[in-house]
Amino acid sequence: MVAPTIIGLVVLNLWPFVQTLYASFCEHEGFGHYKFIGLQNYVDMFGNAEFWKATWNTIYFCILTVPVGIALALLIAMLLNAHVKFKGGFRTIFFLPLVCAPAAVAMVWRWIFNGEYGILNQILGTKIQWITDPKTAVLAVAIVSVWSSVGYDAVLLLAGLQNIPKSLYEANSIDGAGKIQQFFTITLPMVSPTLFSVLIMRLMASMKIYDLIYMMADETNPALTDMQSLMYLFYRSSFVAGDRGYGSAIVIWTVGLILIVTLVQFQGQKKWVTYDI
């Protein structure tokens, strides 16, 4: 019965990784062929300043996105759970991001961003150039993507939110507990598995982010190197370079970090995630 998925599994994820690994160690010569080279390819990736900048893009872009993203989506997760009136209509607006093309979401946003006639700038009174300019720019490209992945967020949370009886509220207001309270003593230790859950997955998903920043910055923005990311450079190494083999280094490298990263989690977990109660 798992046979079709375990065959999937090795034929789209196993083997692609152990090339891809394999590549690493090569000199890409051309239609397909490799030539290897043992350690090469990471000896130039760690003497590279710009691949150890898309390194700390990487992280610095994680760090902008992720609290702030599941922060938001548990408030909002709350709010929706909340007796309050259109609460369908709320539901299908957050979710509304997900299912807009990432192209015409970054479309509207660069118009949002634009230095001279965007509606960010004319609001605040600034003449920011938030795209191009390197202090700005990885911040605008976090900003879109806390936008654009709140909503699938706050839909996972809220059905976490669900599952907590009501007679734990009502038991706790006898005994007079307030709301904030209540939220500390019940609401954050039984909807923690669903936090854990949607940590890890906005975890992943901001250490691959490429898609918006390939949307947001073509080759031509001065600041593209202060905000390209580790999957950004490898597809500039490996499909505009031409040098897989050096690509395929930086997707280990990538690879090595959401490893760490995800272990470390998995050990955290174990001291504020509530399973029982």
Given for the second form:
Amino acid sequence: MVAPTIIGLVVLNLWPFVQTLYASFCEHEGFGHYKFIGLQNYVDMFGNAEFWKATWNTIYFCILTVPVGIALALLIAMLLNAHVKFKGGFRTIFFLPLVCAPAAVAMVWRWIFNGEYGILNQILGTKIQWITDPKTAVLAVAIVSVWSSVGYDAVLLLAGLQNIPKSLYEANSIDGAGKIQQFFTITLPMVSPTLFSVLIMRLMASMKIYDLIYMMADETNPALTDMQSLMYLFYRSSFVAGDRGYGSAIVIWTVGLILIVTLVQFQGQKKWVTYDI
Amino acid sequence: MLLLLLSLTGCGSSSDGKTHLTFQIWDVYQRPGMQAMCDAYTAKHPDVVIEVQATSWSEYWTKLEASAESNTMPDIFWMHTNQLLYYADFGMLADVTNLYDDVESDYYEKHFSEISRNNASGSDGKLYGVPKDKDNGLLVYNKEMFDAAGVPYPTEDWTWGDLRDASQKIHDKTGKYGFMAYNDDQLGYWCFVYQAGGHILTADRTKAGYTNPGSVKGMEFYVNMQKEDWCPDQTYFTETAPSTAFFSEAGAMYLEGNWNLPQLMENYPEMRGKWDIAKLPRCADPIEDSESLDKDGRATLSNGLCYSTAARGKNREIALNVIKFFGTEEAQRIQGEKGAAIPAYIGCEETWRAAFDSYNEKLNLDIIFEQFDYAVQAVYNSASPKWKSQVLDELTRVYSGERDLKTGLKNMERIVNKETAKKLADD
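For comparison with the form predicted alone, provide the form predicted together with the partner chain.
What follows is the entire complex, opening with the chain shown before.
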């Protein structure tokens, strides 16, 4: 009964992974011909400043997007869970970015960020080169990323919030607890399983960030090395420079990084995630 | 499940009994021209249907390489000089050297220039494509801004100094940018390097020449223009393409490829008549160099595409017959008359003027054809796909101030030499 799923998993996920692992030990000579060169790709990679820069950019991007994104999503979810008018309308508005094609989103934001004519500089009265200044480039991508993912996370958290029995709050307020105390003693523990899954998903997605950078940066962007993520470096190595072996090594490194971060999270969850009522 | 997969991939034959061919190109503006050529072919061969598919330049090469690996290449496709050697040396392209033997034994020599033939040749000297077109880079300028600043229009004798002076005057008088020198190779620094007597690659294409005195002179002049107040810097060009800046009347001059002119006329109707084209300015004191072709400081870069088909394609024979037709005078004439590109076929070049027939405002098209007399072949070797993006990265660092130009040039030379030596050793 599970054969189709298993076959699909092996053919579409497991086998390509094995191939990628093998390719990372090879030099790509062209058109799918690989020559085994041992650890050379990894030696080159670890000795390359651009690679370390991309690793840091990826981590920096996660730092910028994950905590802020999730805090915002939780705030929005709580607001949407409260008794506000036009609740349905607000829910739609916050969910809307997710329905938009990422490419279109990136194009519109490029216009907003444009240093010469962009609306953001007009409003702020500044002349910041948002996506070409090395100092703000990652920040600009992070803003777009948070903007486009916050609605989805909020919907998931909202589902978690709605599962909290009302009686808990009632009992709590009879005991004389304030709103803030309620948040930390009831809401946060009760929503923590959902929060945990959202955290895992968001962190993975952030570590794999590629499409926004591809759309918002440009080959000749002077800030490119300051904003390129590991996945973007992989794309450029594999498909622009044609160096599939080196690109595969970057992928393996990223997978390892995600694995470590996820393991740490699963260990850490024992301390703060509450599964039983 | 497997049956479903098999039926998805096995879409070679179709129900109408005709042979369906795909023709992949990367320039949507040339689609009507390509379609017209296909129509001319299918009119004679009603049993063939050709579908023209256009994608973007960057997607084109990712797709083509993936399809080459899985032996599902399009039946007919454009080949670029940057990539031809890579594909040809790996045996991916059909050998078309003897394609016209039944017509004339020296067909290629007779009807195509040496540059065109070189553009279609593999490392083994055989032809892997039928020459399609040729192009070159030229100077586009805004007549109104020149008038407003009281500067005479660019002439044949313009030097680098004139370019600077005009830019400065226009900026002083109008507040607009002058010459917009952006980070590009064929439409940028390559031209200036060759004008200064330098070279990017040696004539045998085995060594780089970035640190050659002429190259340094050209690069210094070109890159440092962005430090002038009349030239925007690279952050500006990342967000605003030079053509966008020019046609929104933010700047007075930039380098453009002739292939873009028809669409610029079409896309900016309100600008027609306000701009014209001129030959590239020349270097007044080029540095003597045994590698450079001309010593009078003139140069523009010229490139050309060709039509290729896969070495092991399913419809190889029919596809070969189609590209054979694409190389005839009839098809090349259609390409020119539809305004797609300047035909590579000798004697048909001027048909391309038809692209501008519908406009009352005229451009000085003569200069394009005259520039071919001293045009330099666009720079490439079999390792180009490997070094091109690395060199661009290095130049980006120079533009952002992270590297000084001298170090940057040394690095570029090292990158090209390293990748080229590696490729030559592999072969």
